[in-house]
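Only one chain comes next, encoded as structure tokens, the form predicted alone.
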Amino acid sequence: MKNILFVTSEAVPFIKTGGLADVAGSLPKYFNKEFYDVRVILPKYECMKFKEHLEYISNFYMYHNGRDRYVGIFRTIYNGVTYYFIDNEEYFSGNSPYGDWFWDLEKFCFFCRAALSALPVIGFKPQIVHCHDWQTGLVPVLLKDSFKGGEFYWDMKSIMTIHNLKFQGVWSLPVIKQFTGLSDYYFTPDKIEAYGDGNLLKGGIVYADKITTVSSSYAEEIKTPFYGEKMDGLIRARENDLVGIVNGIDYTDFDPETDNRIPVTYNVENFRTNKKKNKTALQKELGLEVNDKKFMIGIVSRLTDQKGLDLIACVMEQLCWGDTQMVILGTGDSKYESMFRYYADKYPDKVSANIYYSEDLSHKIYAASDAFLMPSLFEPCGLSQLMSLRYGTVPIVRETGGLRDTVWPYNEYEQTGTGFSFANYNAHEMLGIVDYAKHIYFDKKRDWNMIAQRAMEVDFSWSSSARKYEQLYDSMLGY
């Protein structure tokens, strides 16, 4: 057996900001369980949901920033899956995981420690302990420091995952030492200093056995200064361990033929005339205009510049144009939930904007929407366009990381494609392959319809992405 732990900040069911509680919450479920046993520790936030459910299993005292600190540890299995949680109620209280810099860059600090310090308590030894994001970036740090010398730890192996290169968990060096609570050994230009500042995910990146990306082409893209956030360097440095592992969804969650959210359920052979039916149901709901022949296009999204709502933006006036209507579901930059508010005024019966969250309606939009706009400025990998290809709705995209890795563009002279791409980051480029797929779907509808049953035949599930790791897994392993 094969024992891998997952050390993540966050994790569906239980907390989720963004897609990486998906990925450390979904993904561990699909591993072969008979050769993997695949756990998974995160903190034990005040905010998270099932706390009920939750089984206190021992406590200990570890020093850390200057005292002794309290550490619980609790217990829940999750689909077959095992999850331990970190308790420490003066770093984990309040309503949301994350929230002031400095306190967050203290606690994860504090979480990575407890997270290995918990492992001979727990009494699981994990030959691969797999990290995520810039929270956990100390933790190859530590495996190399601290915890190497113990008999429990000297064999471990450790994996970087980045989910998303922007954000490293930066702050001024003194601060970083002090939280850390290393030598000065690591705080040079090859090691966590970046700049001048301390950098916990490059912490990672240098001493993680190996780095992991969500897509083939985010991989490539961060060797690049455009995508590599001052990382560039570091990164084609260690390319030989760089991996690209596109990510997947639950394809029991989201799954046309039995979303109990969505108001008509469909599948492959009946989604050219059960589709449009969910299409007039959100009409009615969001009180847009009733007539299955418009052109909806969905957006579900942060409204934020990385989103590409800049380019949405200049030509907005434009996409209104004709037998068009958009529904938007998300929050974000003021000046964008503001845009999208004027534009629902101006015209009620086209424009939808619903500047919440809401999972209910998320699914809505993807069963009723023809296509879904994801303009990115840059998608490590994104998981909108998968949702949207599961529910035969056809993505139009950048062709950026995840995105290019997942929608394969529309060719009308081979008869081939999931749904339409462009490739330069410009307003009008995009106006072009929309009005394009407009053509496509009002002149060619036979096609149209073939592009979205491709677009449900494909597989990217987390199945497949599990199969890869586990590729990873046993190459690091020897086997």
The other form holds:
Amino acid sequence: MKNILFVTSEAVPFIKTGGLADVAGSLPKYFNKEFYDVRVILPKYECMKFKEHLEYISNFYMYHNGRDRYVGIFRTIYNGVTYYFIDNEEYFSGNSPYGDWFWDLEKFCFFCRAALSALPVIGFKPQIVHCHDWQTGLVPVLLKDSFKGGEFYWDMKSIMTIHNLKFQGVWSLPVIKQFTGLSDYYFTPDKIEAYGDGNLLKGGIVYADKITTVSSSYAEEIKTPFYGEKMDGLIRARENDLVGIVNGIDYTDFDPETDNRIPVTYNVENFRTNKKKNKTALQKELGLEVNDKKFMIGIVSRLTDQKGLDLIACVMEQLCWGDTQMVILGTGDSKYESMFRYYADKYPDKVSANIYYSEDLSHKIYAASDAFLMPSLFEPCGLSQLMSLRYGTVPIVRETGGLRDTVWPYNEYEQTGTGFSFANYNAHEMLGIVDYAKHIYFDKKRDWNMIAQRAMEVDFSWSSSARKYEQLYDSMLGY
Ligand code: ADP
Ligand code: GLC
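Can you return the structure of this protein in the form predicted in complex with adenosine-5'-diphosphate (ADP) rather than the form predicted alone?
To see the whole picture, the full complex is given below, headed by that same chain.
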């Protein structure tokens, strides 16, 4: 049996702010349980769901940032996967896992040290510790540092998975030194110093045995200055240990045939008649004009610059022209929240701006919309377009990162493709492709339906990507 531990700051169904939670909460389920015992450890947040299902295991005190601190350990088994939770009410209170940068740095440094320290207490000895994003970047460093000596840890290997290179966990050197408890030895530009600051993700990238990211295109892109977030040199230096493995989604949670969050379920045989019933139901629910002939564009997204929202802002007026409706669900930068609210106010029959977080509404949008717009500036993988494909909602995306790897552009002459895409980060190029999609929808309905059918038929479940992670684990363990 190969023991693997996922260390992560979020995982569905317990706590989610973005796609990382979907990945950390669904991928572990898809490993071959005969050979891989994959468990997950994350903080026990006050704001998480299912707290009442957790079972208390033990506690101990651990020195961190100037004093001994309480570390509680809880456990639960969900969908056959064991999840451990690190408890410390001082660090993990509040109504969101993240907030103040400075405080987040201290608390995730605590989490990394506590997660490793808890393992002998739990009695689980992973051969590979698989870390996700900057919040866990300290783990690979600790495994080569203070934890290396002990018999329990000496041969543990680590993987650093980059879900988003933009966020690195950076603060001044003295602060990062204090929070990590590492010696001066580590604070040089070849280790965890970057451009005069301390950088936790960099620590992970330098010290992990292998590095992965969540699509092959993003694995290439981050070797370049445009996408490399000032780490491209380091990524190039480690390119032999870097692999891009595209994300999947949980095909049981996201299944239009069984989804009890949507008004009318459907499948690839009957979507032509049943899918649009979800559209009229959503139009009614959101107060839009009820008419199943409208071209409904869905957006479910964090409202940040990453997601290409300035392109949408630039041509929002034109996007709304004709028989189009736009349904937005998301929270984030106030400039984008206000922009969507403004258009919802201006065109109440056409635009619905839902500026909050709702899993129920997200499923209804994936089911109801004809197209899904995701013109990201950069996109390590993206899960929303995979959810759209699964629901026969045709994605319109920019050709970057995982969007490029998972959406195949429609070719009118060969009748291939599962969506629409454009290359340059340019609002009018995006508008051109949206208008082209509308033309196919209104004037070539059969072709449109064939695109939707192909979208529903592609397979982005975890089955093939989980095998790739298994191969990576095997190669690291010498199998
Ligand atoms: P990222 O992780 O960069 O935000 P992804 O596409 O990988 O982007 O994952 C986003 C996930 O978060 C998807 O599951 C999407 O449905 C969900 N999501 C984003 N915003 C909301 C929201 N306001 N309400 C519900 N789900 C949301
Ligand atoms: C990040 C990325 C997104 C990716 C997700 C899960 O949040 O922004 O593209 O799908 O992580 O890997």
